Structures are given as C-alpha cells and as structure tokens.
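Single chain ahead, written as structure tokens, the form predicted on its own.
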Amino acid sequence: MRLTQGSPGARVLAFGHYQPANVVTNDDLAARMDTNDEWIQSRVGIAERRIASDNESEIDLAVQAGGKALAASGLSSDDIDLVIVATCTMETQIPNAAGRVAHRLGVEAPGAYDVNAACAGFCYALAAANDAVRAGSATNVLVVGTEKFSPWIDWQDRATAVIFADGAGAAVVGPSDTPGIGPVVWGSAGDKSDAIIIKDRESFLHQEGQTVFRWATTALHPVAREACERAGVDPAELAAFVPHQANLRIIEAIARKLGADKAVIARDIVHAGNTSAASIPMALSRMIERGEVPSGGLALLFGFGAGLAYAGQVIEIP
C-alpha cells in the first residue's frame, strides 16, 4: 500500500465575500416589533444586516463569494479539485451544497462535501482543507461559508430577529513550501447544545442568549490563546483577530482577554449581523478589501456557536 505525498504546507491564497442587496436597519425592525436602535446596539452591537430575497438561495450566495475568491486567487476552476461548504441553514440536505456550488463555478468532478459546525463551520472546513493539501488528497481547495438564516427566524422574536442575517464568504487554499495555516484547536460543549436549536422542520431558531453569552465570554479565550500557542505565535504578534461575528460585546471580551493588543479586531457584525459560518471569511475579506490588514500578517480566526462547537487557527493573510 502506498500513501500520497502532499505539500509541506498550505496557505490561503485569497478571500471573497458576498452580501445580499437588501439592507434591514434597526429602525426597520422597530417598525414590526417591540425594539429600537438603542436597545439592539447596546446588547449586540448591530446597526444593520443584509437579508436575501426569496429567490436567492444559500447556493446563490456561495457561488458569488466563491467566484470572487477564485478570481482573486489567480487560479481557474480547472485548478480546484476539492470544494467544501460550511453551512447550517440549507432548506434540504440532499443534494449537498458543495457539489452544486462547484458545478455553478465550472469546477469539474471535484471532491465535494458540506460541513455543519454552525458558526464554527468555516474554521472546521479550513482545517480540513489544510489537512487535505498537506496529505496530498487535494491540490487546491475552495472553502465556502454560506448562510441564509432569514427563513429560519421568527421575525416577531426580537431575541433572534435582531441578530441573524444572510451572506457568504470564501477562501481558496493551495500548497505552500512553508505553513500558512496553523494547527486547528477545536472542541465542543455538547452538554449545552440545546442553547441554540431548531427543534424540527416546522420550528424557528431558538437561542438562550444569556447561556451562550456566559459560555462565550468565560470559556473561549483560553482556546483562542491555545490556537496561537500551537502556531508558535504570541497574541501580541497578531495583525488581526477575526472571531465569529456573534455579538459585539462577546467579540470585545474575548479580544481583551486574549491580549491581542496590536491586532485589528473584526467588527463586521455592526453592518452585517450574525451570518454564522459565513461571518469569519466575510469579515476578513472585507478587511482585506478596505486595506485594514497587511498581506503576510498573521490573523487568528476563531469560530464558536451552536453545538456548542468551537475551532480556531492562525493563518497568514494573503
């Protein structure tokens, strides 16, 4: 029996993102439920979010973001041999998203599968892509996080309607002579899995906000620090900290306890809301587009949420 020979390392070659055109402000929500802009911003830090149209699917969002990442990478669709899509909001589970996204982008006969680790999904998928390139199972991988939360939300429930949104982010991962993606640190707290749940196909998303908030602000900063340690990076060396865009208060609490004093902190949630598996690649893609982070700098990506699953790794910014 023979083993495949992979690349010494892997790195992210490029990011891409896509948001639906429809902007929903806090004032728009206040017109339909008992809430207001001050209440929302003081609790979760969101000013507005994007909501997809009825005829715009998770696949459509993923194709837009994936196409931008592929174009920015300098590769063609022929160069991609594996597509991984992280999502938890598909209307149906069969067929998977990855195969359809690949087909729409002209990627012929790739390996294609979906990952459901909810808000940590992109970091899980990125770890799988890194391992595949290093093991020789794939050469270039398209990784997409895409979510359409709007059909799963009760738009009269201010506990969830003010938070979740739609969007997609993507990355292309390719071979490298030196590591550009650090070791993943991941885990889960299954005893708290009921804190974020969709009970059945006829139900909306339910979240126990205080339970999630306490868990995220007390249990996760050591995991984020461990991801830095396993990559051989001091948090003070980070150019960027890109956590899942769950809640602005959670983001700032983890960043403060991590000690990433020089890092640019992603705060995409203010204008994008919580887009679950899409939030990390979308936030970093927008930071790169705005010139807020340096190419070659180090970024800590850190996802956490339903499951309750979490994962993080340090990457070199393309």
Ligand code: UT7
Given for the second form:
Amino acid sequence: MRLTQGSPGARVLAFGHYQPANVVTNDDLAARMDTNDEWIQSRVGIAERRIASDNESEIDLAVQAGGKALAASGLSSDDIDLVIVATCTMETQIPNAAGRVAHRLGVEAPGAYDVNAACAGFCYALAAANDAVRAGSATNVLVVGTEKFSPWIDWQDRATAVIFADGAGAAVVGPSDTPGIGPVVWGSAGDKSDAIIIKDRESFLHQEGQTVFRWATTALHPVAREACERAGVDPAELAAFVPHQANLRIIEAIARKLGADKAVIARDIVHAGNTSAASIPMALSRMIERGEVPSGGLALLFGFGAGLAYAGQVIEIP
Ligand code: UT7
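Okay, that is the form predicted on its own; can I get the form predicted together with this ligand now?
Following is the full complex, with the preceding chain placed first.
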C-alpha cells in the first residue's frame, strides 16, 4: 500500500458570505410578542437580523456564500475536490447539503459531506478541510456554514425568537508551503446536551439560556487560549478575534479573559443575529469586506454551542 503525499500546510484563500434580504428589527418583534428593543440590545446585543423567505432554503443561502468565496479565491469550480457543509438546521435528513451545494456550483463529483456540531460546526469543518489538504485526500476544499433557523423557531417564544437568524458564510481552503491554519482545539460537554435542543421534527428549538451563558462565560476562555498556544501565537499578537456570534455579552467576556488586546473583535451579531454555524465565516467575511482586518494578520476563530460542542483555531487572514 502507498500513502498519498499531502501539502506541508493549508490556508484559507478567500471568504464569502450571504444574508437574506428581509431585515427584521427588534421593533418588528416587539409588535408580535412581549419584548422590546432595550431588553434585546442590553441582554443579547442584537439590533436586527435577517430572515429568509419561505422559498429560500439553507441550500440557496449556502450556494450564494460558496459562490462568492469561490469567485474571491481565484479558483474555478473544477479546482474543488471536496465540499464540507456545516449546518444544524437542514430541512431534510437525506440527501445532505454538501452534494446539492456542490452540484449547484458546478463542482463535479467532489467528496461531499455535512458536519453537525451546531454553532461550532464551521471550526470543525475547517479543521477537517485543513487535515484533508495536509494528508493529500483533497487539494482544494469549499467549506460552508449555512443555517435557516427560522422554521425551527417558535415565533411566539420571546426567549429564542429574538436571538436566532438565517445566513451563510464560506471559505475556500487550499494547499500552502507555510501553515495558514493552526491546530484545532476541540471538545464537548455531552452532560449538558439537553441545554439546547430540537427534540424532533415537530418541535421548535428550546434552550436553557442561563446554563449555556454560564458555561460559555466561565469554561471557554481557557480553550480559546489553548488554540493560540498550540499555534505558537500570543493572544496579544492577534489581529482579529472571531468567536461564534451567540450573545454580545458572551463575546465580550471571552475576549476580555483571552487578552487579545490589539485584536478587532467581531461584533457581527448586532446586525446579523445568531446564525450558528454560519456566524464565524459570515462575520470574518464582512470584516474583510469592510477593510477592518489586515490580509496576512492572525485571527482566532472560536465556535461553541449546542452539543455542547466547541472548537477553535488560529488562521492567517486571506
Ligand atoms: O448559539 C447557541 C448558544 N446559545 C447561547 O449562547 C445562549 C446563552 N444565553 C443567553 O444568551 C442568555 O441567557 C439569553 C439571552 C438567552 C437570556 O438572557 P438572560 O439575561 O439569561 O435572561 P433570563 O433568561 O434570565 O431572563 C430574564 C428575564 C425573565 O423575566 P423574569 O422571570 O425575570 O420576570 C425573562 O422572562 O427576562 C425575561 N425575558 C425577556 N424579556 C423581554 C426573556 N426573554 C425576553 C425577551 N424580552 N426577549
């Protein structure tokens, strides 16, 4: 038996993102349920979010974001030989999202699979892409995080309706002589798996907000630090910290404890809401588009959520 020859390293060549057109403000929600702009902004940090229309699926969102990442990478669909989609809101159990996204983008016969690690899903998928390129099982990988949360939300339940939203973000990963994606640090707390749950196809998302909030603000900053340590990077060197956009108070608590003093902190949640696996690539893609972060700078990506699962890695910003 022979082993394949991989690449010494892998890197993100480009990001892309897509949000549905329909903006839902806090006042829109306050007109439908017992909530208000002040509560949502002060407790969660969200001012508005985007909600997809009935005829726009999570596949449609993924195709838009994936197409933009592909165009920005300078590669063509023929260059991609693996597509990984991170999502936890698929409408159908079979078929998966990755094969359909690949087909719609004209990627011929790639490896194609989905990852469900909820809000940590993009970082898991990026780690898998990095490993595949380095091991030689893929040359160029399209990684997409896509979520259509709206059908899984009870729009009468103010505890969840004000938080979750729809969107997609994507990255193209390719070979590199120098490391552009650091070692992943990942883990889970299955004992708390009931804290965020969609019980069955007839159920809406339910979460024990306080349990998740306490866990996120006390248990996760050491993991974020470890992702830096394993990459040989001091948090003070980071140009950007891009955590999952769960709650602005959680983002700021982890950022403070991490000590990423020079980093631009992603606060995409303000205008995007919580889009789970899509939130990290969407946030960074928008930061790059606005020119807020330098190409070649280091960013710590850090996902956490249902499972409870978490994962993070340092990357070089394309
Ligand atoms: O991405 C997945 C990971 N998930 C998370 O990261 C979620 C983590 N948790 C959180 O972000 C927060 O726990 C929430 C935003 C979900 C809730 O904030 P909280 O500060 O923990 O509020 P709470 O659940 O303790 O509720 C406080 C009060 C309650 O009223 P009483 O019992 O004190 O009278 C709630 O009924 O706020 C009330 N409340 C609301 N009031 C107005 C809950 N939701 C709302 C609302 N508007 N939307």
